[in-house]
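Given next, in structure tokens, is a single chain: the form predicted alone.
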Amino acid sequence: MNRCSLAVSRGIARVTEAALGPYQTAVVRIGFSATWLLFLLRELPHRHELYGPDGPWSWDLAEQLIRTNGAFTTLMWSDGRIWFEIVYALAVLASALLMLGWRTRTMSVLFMVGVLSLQNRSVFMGDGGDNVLHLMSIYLVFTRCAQVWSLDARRASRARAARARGERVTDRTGPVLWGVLGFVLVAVTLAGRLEGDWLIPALLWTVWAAQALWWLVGRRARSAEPRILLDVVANVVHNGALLVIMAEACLIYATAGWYKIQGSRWQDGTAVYYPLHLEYFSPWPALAGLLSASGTLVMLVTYGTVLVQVAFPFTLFNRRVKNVLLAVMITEHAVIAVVLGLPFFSLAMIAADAVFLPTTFLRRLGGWAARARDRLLSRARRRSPVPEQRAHESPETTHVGFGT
């Protein structure tokens, strides 16, 4: 009894002490907002067709639908070509800068408001990535997901540093940010465009609200007691989020493989065979004659796919399996995205699969970028010009300013 107790006290340690998972929520952050960027530039010159005026999902049918779903969408406010532009362009913004981490909670936000606002305008334009990309976009809200490689972490970490020294710390930009906000919130509220489904309407507001007490906690408090409820409550929030991501992917390949053994041409192993023979999914024939035509290969590849989805979900019980899967799975996707001409469905679940990547390979990779990241401007000080030292300056002088 004592030892369950123990066990117990333990679990409830665990998920209310720190947001678990950091390194792993960032490369979510970083994997759903670059593949919606991406999106995004690519289809620029397509976007009317897309999401816009110009598409054949017109602006009536979308609102005879959305007054039947009640799906939130804000290119249902207006049907100008002005309004499609601005919202379009602040879902490019939103992406940009939830994959750089600034003002990362905010920012989550807004890109939630363009993934659905533009995908629930054309329901029709979307693939299985682009679902993925629509759950996920809810679910990022709720995490602490720029913890790590972020400039909100720099920004932290400057402050505490500032803070040892003595020095007074203030942000201007996030008070501005959260009013200028909260007058939108608060204007579209009152103009009606927020009816239909409760639960975006709520999750802005909730969101807004939390805001506000976290500043003024961490302002006006006298003790240490109410920040640390709040970060108890965000920690408990941002476990119970990464749980449901993880529960996301493991439902995704679960009932992709479950749905696949019942299908004739997946137990004959001849499924694979078709998608590399269609128009529409070959952008290399030559490539996909070459890959289909061994029989033998297809079969393979087709009782492997079935294989490594449906055994992934129990594999997260032995780490070395998981990891082995887990490198099947990425490197499937990636052959998906040149062979099939899928990119942004594939990138979309190698994000949705980073979650499971183990926490030393991911501080390996954020060390190898950081190398990288310094050889560039390393490079790049090498390349610019010296500029000429005065003659009051000593060259010891002048090398460590340039240096800090």
Given for the second form:
Amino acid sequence: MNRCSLAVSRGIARVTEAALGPYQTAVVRIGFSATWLLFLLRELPHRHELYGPDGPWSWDLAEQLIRTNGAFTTLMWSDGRIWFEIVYALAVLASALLMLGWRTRTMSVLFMVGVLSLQNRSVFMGDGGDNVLHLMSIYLVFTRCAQVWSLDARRASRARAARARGERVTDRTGPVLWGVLGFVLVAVTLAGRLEGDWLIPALLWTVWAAQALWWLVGRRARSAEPRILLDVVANVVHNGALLVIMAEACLIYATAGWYKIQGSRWQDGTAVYYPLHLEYFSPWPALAGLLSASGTLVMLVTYGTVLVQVAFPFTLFNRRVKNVLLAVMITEHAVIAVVLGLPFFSLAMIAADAVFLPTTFLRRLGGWAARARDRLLSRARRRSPVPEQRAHESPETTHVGFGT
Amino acid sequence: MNAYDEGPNARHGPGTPAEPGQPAKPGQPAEPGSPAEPGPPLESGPDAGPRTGVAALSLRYRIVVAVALAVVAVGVCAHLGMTFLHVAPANTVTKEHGKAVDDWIYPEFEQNWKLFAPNPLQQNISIQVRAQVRGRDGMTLTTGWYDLSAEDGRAIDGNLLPSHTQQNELRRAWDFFVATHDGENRPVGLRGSLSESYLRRIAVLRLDRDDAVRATTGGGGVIERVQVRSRTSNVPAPEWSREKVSTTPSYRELPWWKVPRDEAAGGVR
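Other form of same protein, the form predicted in complex with the partner chain, not the form predicted alone:
And the full complex, kicking off with our chain again.
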């Protein structure tokens, strides 16, 4: 009994004290925002056909469907061309800024709005990759995903350093951003545009109110306690969302794996052969032919796929086995990206997998990225007299996350 | 909470101190007004006083933390439970409480992870379309069949970044049609008629891109009606298998659909 309560109190201390997995949540943030950004850029020439008011899934058709399910999309606020272009451009901008980690909480909300607006507008254009993105864009809003590898982290460390020198730091961008978005939120609500399902509007209002509270408490509170309270609550929410993200990834693999077990083709070891010979999933017929030339090889890959998918959730209890399976799955997705012609689906799945990557590996990855960046910068500045110094002079950015 | 305690723990590789609550580097995560919180904050005082965490709080605040903890715990468990029931096969619980699960999941948490499962698709389904065109001279002509799926297939060949318009649009529009029509091609409910309009609009758009009118009449003209059919053929059995499958295609031909005048130009430019 005593040990049990000790474990509980230790658990509570852990989930309240810190926002866990700073590197994992950062890599998930970067992974999903980059996937969506690249997708939007790739589809730029096709954006009207996919989501535009005059596309095959026309504004009127979407309107009729959305009236029955109440899904959230800003694209139904107007059937104008210009509105569509604005929403698409803002979706691109929000994903780029979320990737960089600028005003991350706000950008995660705008990123979600962008993803939901476009995907819910044309639900029949998406595939599994869009589905993962859809869910994760909502979950990310609840996380503190910019603790490392972000402009926010750099800004915070600079602000800390400035305060240590006794300087006053005032942030003007935050309140302005908050004010503008608040104005939009109020206007849209008054105009009756948020009358679908309650979930997303409620989330928008909650985040907006929470940011005001955070700012007020930071400025006005007499004691440290309210601030610590908000920090603890933010940690708890973050940790809950992190758990949901990890569980969601496990559910994806478990569902994909357990349903496969019931299929005769996965049982007789030929399943992998078939997608390789579908018109829609065979960009490289010669490669597909080569890969499916050996029946034994096809069977091994077929069985291996099911095995890995079913086993993965259970391997979380053993770090080493988990890491091996993770490497296998990421490799398989990279192969799928090319062989089945599903690059964005694969990228999204790899981004989801990344939540399970070990911290040491992620930090090493960050170190490589930082060194590559420094090398690029110093090469660019080679002609100027102080390139070497500059390259070594950034301990602050190193602290922020690209550290080794 | 078991998975939770194990999960993050497991992510600390060997060599990383994984003490509970101890951030990987001093001064990184979880300071009040910390980097994670963008927007308005960052006006927090230079020093947060005694270290963070519940320990620094008085009873009143601890109660608030306890409530928050309970709310988040209940929310997370409920959401994961509902999501599990949503992706699981129909079972005793979903038969009883299916409505509650659907209310929670739809519209934003809908998901389907039966990826190539239980069996991968083993047939190539090609969507083909032809049109009746009225030429300038008033004569009505019928175009040949255009194999739109084959066009998609060619667009995907050798393509590292296939577009959703090539890979998903027509394929999923057909799935949508099949799911919302009975065996005699009669629409079921609102979604049935939506799927017809959708398929028709795709057909007209693609015929327009293929310049079908000019190819048929030799000049101008307008599409008056379109007809869609599907051609389904089995993927031939692997060479190394002793299985025999017929590769003779089967067709499903839909009735002719009238194309509204304002739609005949093809929609998307």
